[in-house]
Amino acid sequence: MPLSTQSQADDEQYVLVASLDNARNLSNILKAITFKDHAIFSATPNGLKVTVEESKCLQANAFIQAEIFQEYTIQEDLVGFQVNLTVLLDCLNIFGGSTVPGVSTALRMCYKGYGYPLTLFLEEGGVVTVCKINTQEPEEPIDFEFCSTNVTNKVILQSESLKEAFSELDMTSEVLQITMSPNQPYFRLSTFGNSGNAHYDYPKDSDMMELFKCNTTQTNRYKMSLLKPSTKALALSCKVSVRTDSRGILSLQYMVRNDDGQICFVEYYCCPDQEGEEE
């Protein structure tokens, strides 16, 4: 494997060593947040994150943790830098993806620090491509303040009930509606489009729903527009947990499962819409 044969002395130039064996296992996860061009990287000992933000509203972030990596090297304690996510998609992806068993892309993602660009060495088959990406300066990503304590409702749910009632959103409502409550209707989205409104109701004891703790009546508005990109982190999950804070600040949080079977995770932070009347 050509990329193995790197010299030591090469490695000690980088401040970032990570490679996969599979590049899919990055590829398919940064696909999940992947709504704007630019994205920022900040790998820490622990592992990469990923993060895009939108409009100061809505923040993606993606977690690759240190184990998923096949080797994965790292010389300061945060390394931070933004690159254009689109071309990183597509130089991963550069041998065109295929679906062959057994054959897949490997990866050695390799960055020297500040002012250097993302080096990509990918090799399919035999036949070793080199990617350089330009670099910029990082920009600061936003803190939400949403924590555990001062969660108000939170409810665990498998992905599969969720990705039908998203697939099936009526877009011309301009918002998505979403009430947690102790009582009837318990979870419900809604939505309120040309033609009129439309009601997904889960109850608290479906066996869809893994954790259920709500323990005020909530009804928040998020726009359409900025949740709508989580479907594909929805598509990619098998569980999603939802949750509000008391300022109607929702955190998604979607547990992926990659190719082969490690877990890692995708969350999304929103901002509510301003307030409206409550249906």
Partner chain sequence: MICVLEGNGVKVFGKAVHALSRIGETLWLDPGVKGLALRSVNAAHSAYGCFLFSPLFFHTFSLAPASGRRGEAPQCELLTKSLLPLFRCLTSIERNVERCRISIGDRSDQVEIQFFCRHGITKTHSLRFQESEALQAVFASHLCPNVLKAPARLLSDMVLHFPVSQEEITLSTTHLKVGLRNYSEGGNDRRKMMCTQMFLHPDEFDSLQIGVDSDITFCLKELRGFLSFAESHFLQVSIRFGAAGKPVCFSVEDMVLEATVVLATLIDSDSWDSSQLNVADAPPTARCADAAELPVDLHNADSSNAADMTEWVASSQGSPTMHPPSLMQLLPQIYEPDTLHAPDKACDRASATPASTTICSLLFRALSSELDDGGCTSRLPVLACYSDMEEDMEDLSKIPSP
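Next up, can you give the form predicted on its own of this protein, since the form predicted together with its partner chain came first?
Here you get just the chain by itself.
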């Protein structure tokens, strides 16, 4: 394949090189966190972490492990840059994001370091396109200080059941209220929209519930406008972990299986709506 025959001398000038036989495996996971133009890329020897944020209330992270890539070479412990995510996705889909069986776009993503563009070599059917995307110095992502020791409640659901809940709840509601409790109603989603109040309950022994570990009763409200971007990740995922900590911060962790059957993770953090029903 032409992309893999580039000389080793070329590689030595890059601090990061990542190659994929199928660019869709990257573009799909990035679509799951695309709700702002800019994203922070943090590359370590373990893989890529891509972060998108909204007004210090919402953060989305996509994790693409090094093993997902056919080639993954990094010269430093941490390589970071900020890039326009919309432009990057346009480049990844430059051949139209073909879904024809047996036809895929190969990707080789290279970065020389601070001040240099992110260079993409994309190949499909023997045609190679080179895209160079300007990078900026990365901003420091918000640290939500969400750690497992402070998690009070956690459930793991089949994604299908959460999709069903969202289809039945009233999405005109300004907030989504989440109740998690060791007692009934166990796990309840509530909306307060134009057509009245609606609740969706999950029994803790439901077939759709893979794990139920609730230690205390918590009811928190989250702005629907902040949660809506996460439905992109939900649509791609097979399982979702819903966690809250003692402050009411919500973690939604989605398990996404790519075209090759490999697993990636997308995580959203959302702060509770302190104003309740008021704006």
